[in-house]
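Read the single chain below, which is given as structure tokens and is the form predicted on its own.
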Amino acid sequence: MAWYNEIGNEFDTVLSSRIRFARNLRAYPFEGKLTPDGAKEIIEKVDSAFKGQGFKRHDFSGGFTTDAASLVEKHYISREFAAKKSPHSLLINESTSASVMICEEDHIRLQTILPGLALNEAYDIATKYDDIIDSSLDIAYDEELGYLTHCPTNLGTGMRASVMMFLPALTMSGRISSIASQLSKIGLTMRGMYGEGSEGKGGIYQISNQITLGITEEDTIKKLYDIIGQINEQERKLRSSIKGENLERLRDTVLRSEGILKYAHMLSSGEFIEHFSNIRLGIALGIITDISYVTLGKLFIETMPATLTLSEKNAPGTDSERDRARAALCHSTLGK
């Protein structure tokens, strides 16, 4: 998953862009009343619709597993989807950064995630696959309400557009709560990196639309572009205002974080996120020049607990073993 592989530019505050469509089959009840047999039928119908489109299928049952947790860390699936015990499946097309959760809250959750500020591009890809859904399946749609969804807040377009932003300067200045409050007044919301209920760790936040009824997909995306531009400008102004003694103290913090990631013997995921945030800000400010956004972004995903466990030849069975494996990976990647 390459959603952190953005390049540095004037919108280097934006880590990734996502478009997600919620769709349901007309002939089946919503998730709350859907039987296991009904779920299996939906899975087969959706899988059949995407045949020949380059998607690989993953079937789940029995609740939360390490494999599922890794897919959550990579943002392919939600935590709720990972924890489900009834039949549910995932389709992934890595070449187009598209995935389809089948039988999550809605029968179909189609999403595309691209690196950087690329909402329009993500929308184009998602729309291509949504057209396949519309032409192959009988989707629940009402002329007045639009797409019918399990949760009324998704009625209408059924689309959630979001961007993941890195906002360390705004976080340090204590302005995040004010920004979140302002966003809620115009139909947008700010959450942590894993969506609803998650924290904004490491200065990373997800900004998305709340309103899907009475507004077009294009207008939603335009609104997000406008707001992201404003937040990006605020963050960059704050960064450029760090001077003198404050800059020297920040330089010390950044270089200490670099040293820890390169040479620590043990490293928890929480510690990694803290130092990741410091180093990424250091790259943006020119304090660190020998680590790229791409390298740091890949490391972010690879050091997450479940993904790290799956990647190790001798899977770490305890937190201490995982912390040593995480530190070793950071050392081998950055300490060259």
Contents of the next structure:
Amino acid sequence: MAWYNEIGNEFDTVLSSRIRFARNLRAYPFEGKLTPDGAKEIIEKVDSAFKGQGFKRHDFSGGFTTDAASLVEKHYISREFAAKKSPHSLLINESTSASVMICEEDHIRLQTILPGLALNEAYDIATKYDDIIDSSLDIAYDEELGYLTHCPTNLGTGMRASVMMFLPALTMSGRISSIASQLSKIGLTMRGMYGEGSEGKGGIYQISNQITLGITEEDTIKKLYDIIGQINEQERKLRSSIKGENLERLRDTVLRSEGILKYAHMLSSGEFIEHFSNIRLGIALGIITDISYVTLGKLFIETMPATLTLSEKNAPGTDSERDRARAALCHSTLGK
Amino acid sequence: MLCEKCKKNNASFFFEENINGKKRSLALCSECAEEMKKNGELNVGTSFFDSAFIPSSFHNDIFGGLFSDTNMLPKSSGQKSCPVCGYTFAEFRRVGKAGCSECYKTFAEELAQSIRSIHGNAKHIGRAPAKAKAKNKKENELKALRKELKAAISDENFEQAAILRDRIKEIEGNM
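Moving on from the form predicted on its own, please list the structure of the form predicted in complex with its partner chain.
Complete assembly follows, chain above in first position.
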């Protein structure tokens, strides 16, 4: 089952956990120096390494499509990968917990994603598939620099461990920016929902490691667990400090958001995220009891522009049509 | 700006010398600069590529301070390109990314500082391909055996030393 259809650990503050390994084939140059024929050869080699592992292959070329955009929305591929014009392919397993981007910035970007706080579990799955890569392909590696990657920022483990967090109270209180600057001092980084350059909409942030050389995978993950534990504590403390008149106001905001998602006729994606965030906080505080995290989380992905367009029989062509389709989906899911 | 000598190529070297208050400045392309140096027309001796020559690209390169410019390095290094993908260090620096995995070996010296500035510590620890792990294990074993061998010799335990020597040879032969 997809990560957004399941409940996970620490779900009041953590949406999902991801592990990504960057690997490259020694015999081929990196993106930029790689010919389309070379890319096709790499795709075939990686594909055959994963034969029998239950992965489905999607081939792409020629730039952005709605299908690719929907995969970006679900966090299975990167925006850069979706926009690439040269040959590139995705392998994804049935449960969608593991996927392999072939010929992204690196030849291989292996990713695992699980709901809630589950970095250790995601890491275990990733290493299992990394062993398969290692046993069947000659991977570029150096004793000193570790796994050799296109960009020097990924040298070493080539691993990016990231956790998508839901921090509305820290956002509202304005403390989030000081957390972001503290993280950067210890080799971690905080970004918006879709990585580099995206804002922290709806109180959703990605926290990940920046340093990949001179630290083991296990220590990197341990450091993230430690920090996330501290951030969780702060977020929860702030949430429970909302009392009296403030709590009444928050209750009003949450219930108004519920009303809008249930009964609006048109909803933009920005508006959806705002109300999503209020309702999710409402569930965490026990203000809302008839909507589950999973129902709301599913809606979060299904109302995104490309995913919504693909799910409609008559694909909405204009923004206005899409906003109506989004509102209709929210109504049919929540408004019963 | 065109080379003042051939007036065909773009000038990439700006030479200034000051001999007893007499100033001379020249803008040259790399070929003409090389030729003039060979013919002894530039009285710069071994310092040909030192700071008297400032490549034109240096001034508008924001990374100028971070990376040493290839043109500023000794000729053997300045002309260095990756034997596998053909990248020069200037290209690496412009793109900020390697052309192929071999680039990291080719430009190891030039990159050391910037890798340290990204990651701090510059030695990998963590997962490794099985092949590299096996090699590492053998190397560690050899290290230990050599130490034992040394001890055996100093103890004049030559029988044990011979056994250790054969074992070392056997491992080396397998690597």
